[in-house]
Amino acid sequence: MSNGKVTVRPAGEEDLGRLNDIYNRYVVETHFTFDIEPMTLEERQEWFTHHAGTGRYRVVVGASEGTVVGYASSSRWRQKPAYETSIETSIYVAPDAVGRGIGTRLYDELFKSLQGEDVHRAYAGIALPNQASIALHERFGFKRVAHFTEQGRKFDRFWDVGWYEKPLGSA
């Protein structure tokens, strides 16, 4: 991965297939996400319908020399009515990107797409151990809210997951 110069803006269709590819390594390589076979261009396309580049969900992709190298979403956080302002945030970078602060640029755009919209608090939830991303989340106000042990069971053993929230908008 060059270190050119890398670019922040919405996901469109044509992102999709190097977005699932990012994601994707991960769910093969580490405990990060809970998913455990890999993400179909089918399943992420549907995904990428509930984002709709305005209002509360959208997807940011960070492009290095017209290659996409990481994305930031804001997804619904559970289904109920009640729930509607907060949201779930989710981050990937591409592995030999890591380092060369592209979380934190997705983020910052993120947060300023969201802001003005209807949206109260922002969770993450933090497969642990990841001391990178504990560190992303804390560097933007987001503070531990909860710790569940054992929650989810990947690679034949048991992880503990990381609640993180982040307050948003007006109080």
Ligand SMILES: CC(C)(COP(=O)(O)OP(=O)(O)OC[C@H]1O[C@@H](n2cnc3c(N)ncnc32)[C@H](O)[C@@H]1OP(=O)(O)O)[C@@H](O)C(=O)NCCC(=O)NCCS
The other form holds:
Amino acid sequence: MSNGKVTVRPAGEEDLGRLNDIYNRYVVETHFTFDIEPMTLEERQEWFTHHAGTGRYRVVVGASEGTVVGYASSSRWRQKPAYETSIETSIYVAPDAVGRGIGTRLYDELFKSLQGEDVHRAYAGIALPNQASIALHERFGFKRVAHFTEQGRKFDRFWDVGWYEKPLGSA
Ligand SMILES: CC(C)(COP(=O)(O)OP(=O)(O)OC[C@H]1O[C@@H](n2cnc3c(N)ncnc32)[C@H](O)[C@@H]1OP(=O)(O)O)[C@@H](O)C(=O)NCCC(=O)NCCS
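Having seen the form predicted on its own, can you show the form predicted together with the named molecule?
To see the whole picture, the full complex is given below, headed by that same chain.
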């Protein structure tokens, strides 16, 4: 990546190609996400229609000299209506840009943008091991509330998932 300043802002349609490339790299190479096949751009565009840019479901991107280097999102946790006040967050930084504070900037902006929204809990499922993700989530006040064993199968083996929870503003 370039060493230019990283700007964090709401995502737009034009960011989706690069955002998806970053995500798909982790799909193909790691257990960090339980997707197994790369997401198509059409699937990503459909996903984006559920992230209005206002309200509970949002996407922010970090851009360096016009290139997206990472993103964070808040999505619906589960469909049943009483779950509405819970969100699931997700965050991916380009492999050549990790460890430089970009993940921290992205979550900072995402959670700032959610202040005042009717959301009460955020959840993140971290497929283990993933020390960087654990450190980031703990930095933002997430606590591990569950350890599911062998919850997913990828690359011909089972993976445990640590479920992390963060209280948010709404009473
Ligand atoms: C997890 C991820 C988003 C963190 O973003 P990042 O820009 O690398 O993180 P930052 O530089 O902001 O650092 C955040 C914290 O993680 C720690 N950290 C970063 N990389 C680390 C590593 N490889 N091992 C241990 N800790 C690490 C930092 O020290 C920092 O901790 P601190 O707040 O206690 O100082 C990023 O590493 C990533 O995209 N990883 C691959 C995809 C992924 O795992 N996504 C999450 C799926 S649950």
